[in-house]
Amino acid sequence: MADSGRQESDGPRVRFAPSPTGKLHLGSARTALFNWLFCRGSGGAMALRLEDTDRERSSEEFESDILHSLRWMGLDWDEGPDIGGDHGPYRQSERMDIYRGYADRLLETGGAYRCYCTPEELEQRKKAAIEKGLPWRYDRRCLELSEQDREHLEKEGRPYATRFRVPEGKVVVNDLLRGEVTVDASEIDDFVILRSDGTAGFHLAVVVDDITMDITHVIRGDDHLTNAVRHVLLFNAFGVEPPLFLHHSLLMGPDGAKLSKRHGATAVSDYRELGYLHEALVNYLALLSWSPGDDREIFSLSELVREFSIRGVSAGKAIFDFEKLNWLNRQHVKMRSDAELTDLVIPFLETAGREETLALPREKLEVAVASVRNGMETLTDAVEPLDLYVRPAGDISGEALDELEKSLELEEALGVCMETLRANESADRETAERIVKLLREEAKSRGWGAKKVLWPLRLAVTGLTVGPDLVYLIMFWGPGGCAERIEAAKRTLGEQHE
């Protein structure tokens, strides 16, 4: 058997091989991010592998969400099955006859054999075993079968898996994060390499894939371990030195179980419709089971790849904090441009068919989400308080015109707002600035506290009771557009008590 074709010069090489039988989990996804940035800030490359041999389960919808969930994390991989490369093909549905192969060389060799026996058959005898209080695995019958008994099976066309056949002693997984594994290898059966249909199984098809690969590093979810034992004797049987293996953590969910729907959303296309940057998600995930090593906790992806190492992995808990991710996001909204925010809320907008507010001129959408970035945990914070935009001139709430009649001088206040806003006409932010300013001293001047005239002045322009500060809503409709605002509120007021 020809070794892997490994130099000691050359940089890791780690990968990525995800079942496309569901949207791309935050667990996996997680997983796929530790390898990015140990492969990265490394200097070496990273493979992404479809391991899409459950034909019933896998589909190119979602294939599909798997990449590009990935390239909206920001990861990009250097082969796979979109881009291609000189270890593909990259789908194991593609693989066959390279899986096949391997096994006809462990069959010559005396490294596995052919077992005949039927489900059925196996069933049978494990429920026997079970009765008896003995533990099953599977007795090795086909292993004892005479040269005599194999070809009268074979004459009578049974159909044959191909068993991997374990050998005695010791099997020891070095392990990055958890040192040596040992485990006996009595306690591991004969397991299936090939299925009687002539597909591989999952700890050949890996195995394989690995070494035709060229993988230095393994870095997966500690539910991977036991397999790792597998995988060892496969590699060892292929003459084949191991890569070195790190088995993280699982990401749980508050009650320290597996994270599942029954937590909330578990998928990385459901974190981005529901408004989440791509940052924040990334920022979060890197912070499960890693440390920088001090208090940190807000990092660019760039930031991340100079950062990462590997004995920074920890093998604690990883539990997944919704309040916590909802932090970071609101840190890495204020770390966006009034610009880079808009552009980000636009297509929230237009999933909800805020036709309306898509129709404003840009540099007056970029003051209205401006004035509502405050008020966001995610994206789709954004489109309901951005209605207020769009409301005519004259609408005022009940809640609101309730409030503008208990303003006892409330004539009086919405003349000093006319005459201040009257005598402006700029609609930057100095001057809107300014406004607010000569509006709290002419309160002032008058004994008034200043929500006695900027409380009526919120009310007539916006009819709403809630919204952003005065100065966005100066900046937006400008001095003279206010005013105009305050005489409909006026004439909605007089219809009222008509």
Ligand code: GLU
The other form holds:
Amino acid sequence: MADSGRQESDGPRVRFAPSPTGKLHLGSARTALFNWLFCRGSGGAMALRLEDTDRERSSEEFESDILHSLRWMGLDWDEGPDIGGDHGPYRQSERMDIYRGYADRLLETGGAYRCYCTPEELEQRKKAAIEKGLPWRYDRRCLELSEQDREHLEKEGRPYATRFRVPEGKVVVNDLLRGEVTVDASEIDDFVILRSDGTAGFHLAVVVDDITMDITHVIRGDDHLTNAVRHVLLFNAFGVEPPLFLHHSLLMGPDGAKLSKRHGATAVSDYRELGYLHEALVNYLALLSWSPGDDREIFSLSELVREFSIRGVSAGKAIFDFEKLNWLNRQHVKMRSDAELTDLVIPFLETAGREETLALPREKLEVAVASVRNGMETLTDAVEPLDLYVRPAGDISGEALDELEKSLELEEALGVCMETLRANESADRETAERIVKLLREEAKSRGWGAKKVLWPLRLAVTGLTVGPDLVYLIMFWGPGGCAERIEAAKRTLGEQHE
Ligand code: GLU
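Could you please show the structure of the form predicted together with the ligand, as a counterpart to the form predicted alone just displayed?
To see the whole picture, the full complex is given below, headed by that same chain.
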């Protein structure tokens, strides 16, 4: 049953096996990433398998969040519920017959047995054991049933679960990160592999899937290390060489507890909505527990594929550092062109209902985005600063009005601005830079500091006391447009004094 005709030269086969009982968690995303990097870097194949046996908690909505989030991260798979493949189906809920077939084989060979104990009986015996101060473990009552008792129970039509009969001896989990983990099988009780309703238990499903899907490497969180002991027992019982395991450390919050909502957002889709770039999130997740062996920190996905190696993975704690993620996001924002960044910002303007900003001509929107990009940590950071560009002319904030009124020789200063602006037409960067230079010279020739001209210019054009570099403002509205905005500001000032 183990021979599938696989060749060593086929390359490793890995799987990512999330349970669709929640959105894709950052911790699972990191597991998916490690699997993907390992497989793409070694010419292997990856299967996506949905472990949806918990019918009550699994949902289509979570399933689609998981698939969508993985794709957003830039990951893909060679086989999966959405694309099929030679080892399907890829949803555990659709594989129950396969699991039952494997459980039957164990029943036939004595590797498993029927257990007729009801949950109430089990609960009672557990309670009694605890009261006596004994550890509870299934007491093998049904293994020791006489033939007569068994027949009697069968005749009664008593429902039964199928339990794995744990053999004696040592169990060795071969872990690429932790070496050989050896456990005495006597520490493990006869676990249920098939429930009384005929559905497979977690361990049987995982192992049968890993066997039938020809999985060679199991990379997952170290919360599954204890499960791996049971899995190795099952592989042995089926006469199949277990895959190589790598149990990486779990993602922790800054306080050292497992990363959860109380630390902040935990789902990949939350980070997408918060305005993180997928490259930054992937870069950050890769750096948690993996290092290229030197101090480089900024990687694209393709660089990660080239550089990643299992040898670079450490078993040390992986503490999620929000500051570091923000820093990396900033670096990846910097690496995008103005046009790319504009494309990325548009969905956030849509979500925020910024219709007017969205209605700006594309080239103007790019100038506007270019003007605010230095202040951006995330994509959402662009939304409010961009409001400036749809502010009506002459709409001057109270603070900016105060500043304008405080300005000495304001009339003359604004006059210089308008004259210089009106002498130019083009809204390109070169012209805008020349205008600012000319204004500085004009100020100097009057024995003024540059600020005396540039400050009222900014206040009058934007109506605000803070904002982007003047060059962008001139590029956005054009020299003529800026002159008109100064006129409008003057009218507002005049109205103030009526
Ligand atoms: N479905 C399990 C989880 O989401 C993964 C099991 C496995 O990788 O073996 O944690």
